[in-house]
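Given next, in structure tokens, is a single chain: the form predicted on its own.
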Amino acid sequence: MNGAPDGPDVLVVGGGPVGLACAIEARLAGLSVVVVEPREAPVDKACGEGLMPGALRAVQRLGVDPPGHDLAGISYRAGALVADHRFAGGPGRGVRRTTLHAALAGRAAELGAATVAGRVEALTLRADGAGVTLRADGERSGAHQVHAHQIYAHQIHAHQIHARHVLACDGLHSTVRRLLDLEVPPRARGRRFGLRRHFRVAPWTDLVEVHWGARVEAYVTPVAPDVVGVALLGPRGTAFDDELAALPGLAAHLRGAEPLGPVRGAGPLRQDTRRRALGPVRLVGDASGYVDALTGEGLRVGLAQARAVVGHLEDPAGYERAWSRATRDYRVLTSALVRAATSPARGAIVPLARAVPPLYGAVVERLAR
């Protein structure tokens, strides 16, 4: 595939995790790329951080294998009441956000993929690919920089480029999908936010437990042998240490432990989109969609999605069709538990996961795949 005249086949919108992985598919694939990312690396994000054993051989098909802590499990818990299933097929790995986007972006410019220090601001649809119009981030006013080799540099210093295919990586609050107009109006009810911190603590498991709470659940996910991170999904105003104080069997295992960092924020979490392919561009990762990080498989679902788009650049239904195969069991399966969990069922689902072991086995391991 040739590129756009003096431009790159590849221009992708966000340097996190996933548009990393579609800038080393799309290397890999013999395309060139550009990244166009404005926040410096290692980009840190409010998460869960547990890779699936699923996410993990993914990560590792990049030719990327960050370190961290294995994962042997899922364990949910409601007070005394406790529900575990370990992976039937290999560990996942609870890995610093920090860390496996400075190990993602490595490779990525390994590879030859180029990055650029801006934001975009404007996007215009051509018939031989899209332009993109670039405003330098804030402390980097000026040229923008060009960090692997100095490709379509004259274009950059103009603040626009020109792309066969621009791949939306922008994340939940995607400007790609609302220049096009691809966004749907925001649901008023059962909005949730994520908050995350790490405490400076040996793991006490190797599970990642899902301490459920009256409005809240909390995430524990070792990370490294002296790192937790804590991860909590509830409504607008949720305060961290308000409710991690009301879980008291996790707020034992922190008492005394030093927090390493501020709490991070992310959301509203829901997010639809009314397609996710428009002529040259595709929208890929948290930009496509999201429904909520209960399940804990967006990571999966979206390197899933990298690898998809890659594979259908100048097939935008086959990308549609290919999306929603990578994203259906995280659709269904998150979409029930989170009505579940925020009806009056909440209460019922340690204890069903207690009651039916084989039911909630399936259930971790057809999203751990």
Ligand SMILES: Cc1cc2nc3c(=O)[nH]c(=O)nc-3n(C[C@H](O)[C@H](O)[C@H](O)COP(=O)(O)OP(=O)(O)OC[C@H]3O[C@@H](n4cnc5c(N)ncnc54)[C@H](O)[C@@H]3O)c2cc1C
Contents of the next structure:
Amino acid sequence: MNGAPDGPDVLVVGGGPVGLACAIEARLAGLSVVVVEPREAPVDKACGEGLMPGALRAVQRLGVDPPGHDLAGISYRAGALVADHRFAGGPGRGVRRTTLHAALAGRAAELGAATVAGRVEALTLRADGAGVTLRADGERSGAHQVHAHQIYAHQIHAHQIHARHVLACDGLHSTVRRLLDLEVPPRARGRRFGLRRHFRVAPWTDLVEVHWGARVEAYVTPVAPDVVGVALLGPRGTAFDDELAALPGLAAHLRGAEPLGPVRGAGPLRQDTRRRALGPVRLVGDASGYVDALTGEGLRVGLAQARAVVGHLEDPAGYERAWSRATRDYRVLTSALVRAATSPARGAIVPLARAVPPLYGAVVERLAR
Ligand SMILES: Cc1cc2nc3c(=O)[nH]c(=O)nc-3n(C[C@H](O)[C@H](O)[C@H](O)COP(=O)(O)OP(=O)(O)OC[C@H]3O[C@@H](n4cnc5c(N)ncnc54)[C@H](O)[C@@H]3O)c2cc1C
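Switching from the form predicted on its own: structure of the form predicted in complex with this ligand?
The complete assembly is shown below, putting the previous chain first.
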């Protein structure tokens, strides 16, 4: 392609769930699409794997209906204290990341999106789009192969792709965001990280349980008839096994359960951006900013952004406004909850949820929509 004007309409940097959703949206809008992703499919990641009801509806709208385990609501727990809220408008779904990835990648390929194996490492803004430089990734030999329907197979032979629009969906530590100097320097204090592991055990509940410990929150998502995922959120250096052992209500359920796969980590979670649109580039999903995993909203918000960005490709201000609307509740409510969780008021969160069910229910419903 090498800057040729016949590059794709849309180049998606990062083939995670939000990048694949962008690719699907763009193909449904009749645009040509190339997705650049360095990792072998299906891609896994530290994630609580809860599709809240709004996220489930959003993937179904894209023509994807991944198998998983129904999620009927959220249960906050601290010792013997329990506050349950059941979703008013139907269930969400716990879905393994690899299952979700395979389903979205299959749909994107079916619609004719091409995928290129590689990692974006440089970007040049031009009057008619952007030129993106790829590096072969060590995880795969023969990088720059084109998969799927190979709509650009005859053109992708160089290390550069030129596109009219670049959607940066390259996650929490976005390379594109850094290259364009769109990130706000991270705060030094109060950084939070996430860890996740699966266990082979039959789910004992259809609620997402959030166990509040002294320093961490552990949230449990059923994802299959015999598998639950446990995500721990807390400060740097959180030791997965030690923190689980300090939550007796949860540890009892997991006693003797076989751990599946490694503990995966992510963070620091909080990422802020100056803006989401610059020339032909848009930041989408975690790359556009992230608050925290505490409310399990990343996918719902990212899928809403994917829809908004393709609807506003020629209108950067329109995308900024749509991004603000799509993320407002998440930014306001999740930030407030994280502030409380990292303050002396932490111990009052579950008692308050228990004492004022309408307040707790209203917050859960607002975030789950
Ligand atoms: C512990 C934890 C628990 C969570 N729990 C939930 C939950 O229960 N529910 C929920 O909705 N959300 C949850 N989230 C948030 C959710 O995981 C993210 O919001 C979601 O993965 C964002 O998707 P994305 O596609 O934007 O980014 P990612 O999933 O991070 O995908 C980014 C992709 O970009 C690729 N990439 C990176 N750099 C480059 C590059 N230079 N060039 C090309 N490609 C690149 C990566 O390989 C990756 O595949 C959780 C997050 C954490 C950390």
